[in-house]
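Next comes just one chain, in structure tokens: the form predicted alone.
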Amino acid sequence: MARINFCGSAAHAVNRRGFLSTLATAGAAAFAADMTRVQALALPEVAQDLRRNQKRCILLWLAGGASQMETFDPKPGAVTGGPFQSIQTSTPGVRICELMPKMARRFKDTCIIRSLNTRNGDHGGGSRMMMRGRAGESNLDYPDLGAVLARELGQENSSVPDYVSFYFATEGRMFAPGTPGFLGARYGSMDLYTSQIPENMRRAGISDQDHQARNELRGLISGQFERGRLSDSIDSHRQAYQRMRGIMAHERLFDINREPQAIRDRYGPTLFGQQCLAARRLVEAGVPFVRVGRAWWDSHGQNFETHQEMVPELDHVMATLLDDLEQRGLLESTLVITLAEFGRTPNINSQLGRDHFASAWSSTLSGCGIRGGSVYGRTDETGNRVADGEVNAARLFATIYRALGINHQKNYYVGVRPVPLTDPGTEPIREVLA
């Protein structure tokens, strides 16, 4: 067995590399036997370091379908190109729409996937597919990305939520609600529709003593009901309730007014900016998955006016979020995704709009596990079809899972039926991964 050099001081017992190195060279059992080292995990500085390196994900959900032509795959000069020009990014030869100058300058951490062909141009069906990575089945309710990451990346005894979703707009809300599917309520989303701070979490004047007494009474009644009953649903409900009690003690995580004014100013006054700041606070505290919905991109008419208003906001907030995560040492362990249910048609309709289009559109991945400053796939000169590197929803999700250190080929079980995490035979896009 490899010798472990340790001075005996708890303060020097563990750092991240030492922790992983010891496991690799001496084996988990030998490490667990050294109780002095195990106790050191409780030190605040060690807990902070381990939390910093926990994988997590922020999804910027561009609800309604943002145009790839006015964001990450411009075609200036083409008959389908529209009025905007392209600009050079920090990667030679890679250009994006002129409406995104901040992301062009800090492209070093981002990969654009320009070759999505997901074949579903319906808001509802497309949203479900792009939140789950696969088409649905009538007899099986698949979990969405947030629920899977809550299951795979969440900490068993954590008192922070595993899956938070901000979606204040009324448009499109019904199309892609968070769903834990067959994983059960334990991995369901905390949906925030009207307030950035979860409502109905306060004890409303009840003392700590009364609150504890009520919890004990509830536990007694629940225990009597559960006795002799073995049910995944009952267990899932109990775990969800216990998690909610822990969340009540962490209401402050949602309050961006606790941030310095300079930080709030950087994100800007828009709702999208404020929610992305809240998302950063949440992942920093250990929340594995946060979705921030920005609606409504469904520009069947006046596409260019719509995007001239919304794309600069996306550009500013996304660049600020990536900067903030990087400055806090979190970007290497946080994957930031931009995604929608589909893109928009290259052809411009009679209302100067672009319609639904799922045959050749774009997404971006930034940060954790991603080869930054890169592009994967290519569309033709007019943007009407994928010319190289076609990617479907399953392959995109396999890439997301691999970037986060999750085995995309693993099986879940519904009864005795194995359900693979991604469609059988799916492989991640290795050129995208760091």
The other form holds:
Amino acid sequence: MARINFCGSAAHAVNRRGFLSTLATAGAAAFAADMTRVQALALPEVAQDLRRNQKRCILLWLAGGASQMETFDPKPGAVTGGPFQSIQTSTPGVRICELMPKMARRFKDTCIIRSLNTRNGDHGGGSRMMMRGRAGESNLDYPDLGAVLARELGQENSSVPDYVSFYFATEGRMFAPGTPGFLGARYGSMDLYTSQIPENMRRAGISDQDHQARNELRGLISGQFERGRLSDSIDSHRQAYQRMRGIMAHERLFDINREPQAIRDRYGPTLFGQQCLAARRLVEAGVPFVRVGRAWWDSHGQNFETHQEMVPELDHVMATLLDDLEQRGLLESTLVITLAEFGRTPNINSQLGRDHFASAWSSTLSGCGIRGGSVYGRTDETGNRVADGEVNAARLFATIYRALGINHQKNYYVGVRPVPLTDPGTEPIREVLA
Amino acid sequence: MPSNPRNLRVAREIARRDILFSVARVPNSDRLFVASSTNKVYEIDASRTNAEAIEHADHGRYVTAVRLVGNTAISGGYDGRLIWWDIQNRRAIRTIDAHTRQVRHLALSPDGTKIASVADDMVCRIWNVASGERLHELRGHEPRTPTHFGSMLYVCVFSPDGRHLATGDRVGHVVIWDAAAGRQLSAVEAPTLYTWDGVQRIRSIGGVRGLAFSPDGAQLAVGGVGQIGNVDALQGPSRVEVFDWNRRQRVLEFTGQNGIVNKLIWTSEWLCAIGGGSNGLVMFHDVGRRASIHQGNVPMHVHDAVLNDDGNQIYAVGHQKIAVLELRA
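The form predicted together with its partner chain is what I want next, because the block you gave corresponds to the form predicted alone; please supply it.
Starting with the chain above, the whole complex follows.
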């Protein structure tokens, strides 16, 4: 199936022509036969319709563990509550921390799950669990959420990456790197660690025109070599090259300088804001999964000042992202998640810090497939335990999959062994789904 | 009575369940007024370990500062309000919406006629203690840090003669004001007290937490925590910098064990820095001789402290405890 890539620029058409030209040179009859369809999909009204329907996901990964009490599950007045108050959201009776006034105002698309009990308060173990939706298994390398969504939502012949991960902070980066696991490298992440625009995409001194000429020469030679041969490796090589060419052609998608200044101003000057704008550009172009890692929330000391610094940024950027997606008609098809490896202790330590806590913490789901303006689950009055609606990692992931239209009971096969997307018997949280 | 910091000992500990952020003392007594994480101001007799705490003003949010003028306690908190409280009749005299963000600190002028408040709206306001009238509004601190995050204005202090007022913020910017005219006189920078980690964790920690003028008012001590490798906790050296603030020159610095300096007390004999990390810390320094007198531990992370009239006893308040420290000669 052809992939719809929307970016709205004239360059897109040029690259598509170049792509088809390459295919013709290589004698790829199967691709050429689909040209009519590709051209039809390029019609603005068709492209717009399809881009609205394709499901996507942006994960705001709050690495290090944001405090649920200073974000989505405040406990003002409790001995554990800290200094901040709660404020009313746009849903009567639902209150969040006063550090999040913008999200409070536009709560209509968001569901808070306040009852995560994931039982792993270790950065590494917690990160792996919350990126995979399950505990690890020594003899099986599970794919993470991004790889599964790349597989389930991506398109086979995509010219854009299926899984992009921004993570600039060095702390915690290796606790949960993009992991395709047994799905294989095809669904691995494009990890951006130091530059917003992928590095080494294009070798210095070689122009795009040079690359195109080389591609045509490669196609000619490959085509001659391929004649009369059947080879998976040749096909794989061609696919990889085409994919890389496609990604190179979409380099501009990562470049937020191409956005109008007014849009850039809305997201704000911080790295997190810039990366969320890039994430919006990517999902708009058809990238099914983007993770934006915002590190590092591990506030063992000075928890309240840390959150006073970081939560307003999260509030502003998240609200802006949801607004932007909505205004572009993309929010119905884009799921925005906030998640971390765990939350933080209700107890306040001697450094005015909060420590690791996985027994009663929060995540949010916004947009695609979600019953907005709602809360699921409840913690007790001090926030020390789940009082109602306990949710583990598997159930959260089943809910995410269902929100995105994916059968959470689907099996992958590793050899002959069936491996379900979520642990057997896991059910999504129906109350969270639209 | 002379004091000797080398003989520092903990005379008494009073256990608490709350966190105490500020303390004021009734002169010539052991009666303390403390600002609590339970949103209230309490009166406690620190001569007893099991004394009952008497409730006073209620801010409905963390109370961060309390000062005493005669029979009036003035407190500030996360609600942005200042409450004048009659401590004898236990009733509010006056409540003012003083700031749009949380009040961090209060300073009382030596003659007791003016009180200064600082808050995270990055404004210092000076008030007439008797009438509650606002006398000056001092704006000299940037609302945003250089990396575009909200800043915080932590501390203020009057000079011993009451003519000058100093204010210190998160990024280490300290402004010295003419307290009568409400005019900026000078500024000094202590950027080492602010750690911005733009590589590992992309956030910051630190700030100016303690300020004290020298007895002659010519120098200003600035306290906090030095540069921190891991901003997850207070894992950097406690740090004090002393400035000749007229010449805007740093003349001395000293560091101690890991933790943050939350309070500075400067007498004719010594400069005391007190605070904490996981544990409480205290340092005494002879500024004239540029020599350390004593460094040690106190039983808890200390947020505020006050000296007795004789200068040989410190009442320290902090994490779930009040400690009375003796410095007898």
